[in-house]
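Let's start with one chain on its own, the form predicted on its own, as structure tokens.
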Amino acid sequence: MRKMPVYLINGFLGSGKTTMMLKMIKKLQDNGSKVAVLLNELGQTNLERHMFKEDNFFELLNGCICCSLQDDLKKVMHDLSGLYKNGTVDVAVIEGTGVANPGEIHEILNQHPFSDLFSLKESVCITDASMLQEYLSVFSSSKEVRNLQKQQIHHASYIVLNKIDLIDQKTDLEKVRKLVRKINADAALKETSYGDCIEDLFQTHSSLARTPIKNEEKYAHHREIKAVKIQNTANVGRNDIHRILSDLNEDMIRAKGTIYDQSEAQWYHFQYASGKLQWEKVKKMSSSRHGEIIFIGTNLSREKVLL
């Protein structure tokens, strides 16, 4: 019995998963494959839904497919199996949240009946090479963040050191390589920026790391990392976003959203990751949308995010 090929994408918050996922989908489609997409978000809203045009698109929101949304993932996998059997799709690309633990997703795919229906081609971990030393340091991150990052690297068959353009010194890049290899010595390793490694990814045949991490709990979870959603942001300007990110710099890991800056009479979409804030003008905004923001960080609360 033929099994449906699956590509799993994981990586910590802001590592560049969605950018790479879009390039993977395009490459598969250029090769004639009909692609199903499953996107998992920690928050209640997927602010990047507009980037995906695929008919067979599945969203699992407000939790992680590795833990709280396991039953939802299993239902989607059953649906994908049906689409594969009738020829509607040829391959699935799954993106976990930035705090998903791929080991638990692997376990689901290895369980009956999914082990008879799906073949995990690659478990891709995208790391932010410019931030990895900080995320793995006992001096600058929590135990939870360190464990999550380690687990994501450990369970990968293909590791992407992304955003190397943000690393100034070659010695720092070598340190990052050593950190990764200490956690996972066997996975294929690619260094790049903007997820530009798709050709290499599809030509690589990797094996999954399966041994447990010594002296660690079996699976790390994200009890401290919270998502705060702000809706109706029509009165929020760019200066407000700069202020919030500055005030919560130590707690904030990731932020993204769409706002209307009244002083400029302009809608903006913004992305905050790796300590950097990027703005993009929105050329056309649906009249039904009022803007929304997702803040993700350690021990965040709505009270802390004052707009």
Ligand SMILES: Nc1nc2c(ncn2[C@@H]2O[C@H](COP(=O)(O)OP(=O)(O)OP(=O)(O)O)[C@@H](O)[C@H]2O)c(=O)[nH]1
Given for the second form:
Amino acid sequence: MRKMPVYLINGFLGSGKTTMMLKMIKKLQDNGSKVAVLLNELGQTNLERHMFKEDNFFELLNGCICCSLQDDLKKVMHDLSGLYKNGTVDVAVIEGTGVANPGEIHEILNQHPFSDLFSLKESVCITDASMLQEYLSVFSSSKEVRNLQKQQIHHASYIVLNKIDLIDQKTDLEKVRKLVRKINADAALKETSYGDCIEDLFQTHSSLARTPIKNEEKYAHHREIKAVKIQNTANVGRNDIHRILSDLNEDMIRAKGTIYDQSEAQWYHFQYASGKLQWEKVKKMSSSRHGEIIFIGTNLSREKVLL
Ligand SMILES: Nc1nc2c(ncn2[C@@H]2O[C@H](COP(=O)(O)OP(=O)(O)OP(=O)(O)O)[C@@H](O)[C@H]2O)c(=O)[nH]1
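The form predicted in complex with the named molecule, contrasted with the form predicted on its own above:
Everything in the complex follows now, all chains and molecules, and the chain you saw is the first one.
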């Protein structure tokens, strides 16, 4: 029986997974494939839903498919298999949350009946070249962040060293390349920005035979890293976002959202990743959409964010 091809995309918070995934989906569609998309988010809603136009779009929210949402993942995998059998879709692209351990997702794909139904083409890990040294350093990151980053790199068959536009290409690139190779010497490795390596990815056939890390702690990744979701954003303007990010600079890893800035009478999307904040004016806000924000960091709490 033919197995449904699956691409798995993992990588730490803000490393560029969604940016690359959108390019992958477009390339697959340009090549005539009918793509199913599965997106997993830590928050209760997917703030990036508007970026995806696919009919066969599944989202698993408020947890991680590698641990708390394993049963939900299995259910979606059954649905995907049905869609593959009846010809509705012919390839799946799955994006884990920024704190997912790919090893645990591989375990599910290797179990019966999924091992007979799916063929994992590549397990991609996107790393943020501008932050990797910091995330792996005992001086600047918690054990949880360091472990997660290592697990994600270790389990990959294809590693993307992304955001190289943000680093010194002579000195820092060599350092981060060495760090990655110390953790995973075998995976294909591509250095790029904005996930621009799709042709290469589809031409690569790397080995997926990765064994678990010795003494790998299961489910150890959600103790310190917390997501705080703000749904009532009526009084949150651009200045407030700047202030919150600067006040919680030490703890904040990732933030994103949509807000209405009253002083400018303008809706904005914002993205905070790699210590950089980017604003984008929303051209047309649909009446069904509303403002919302998600902050993700170590030891964050609603009280800390709203102070
Ligand atoms: N400078 C630079 N920015 C990038 C690059 N790739 C992505 N970004 C930006 O980084 C931010 C986060 O990118 P995403 O693709 O949403 O990252 P993600 O890994 O899906 O983030 P999570 O939602 O935390 O899982 C966005 O503002 C992107 O535009 C890159 O190569 N260089």
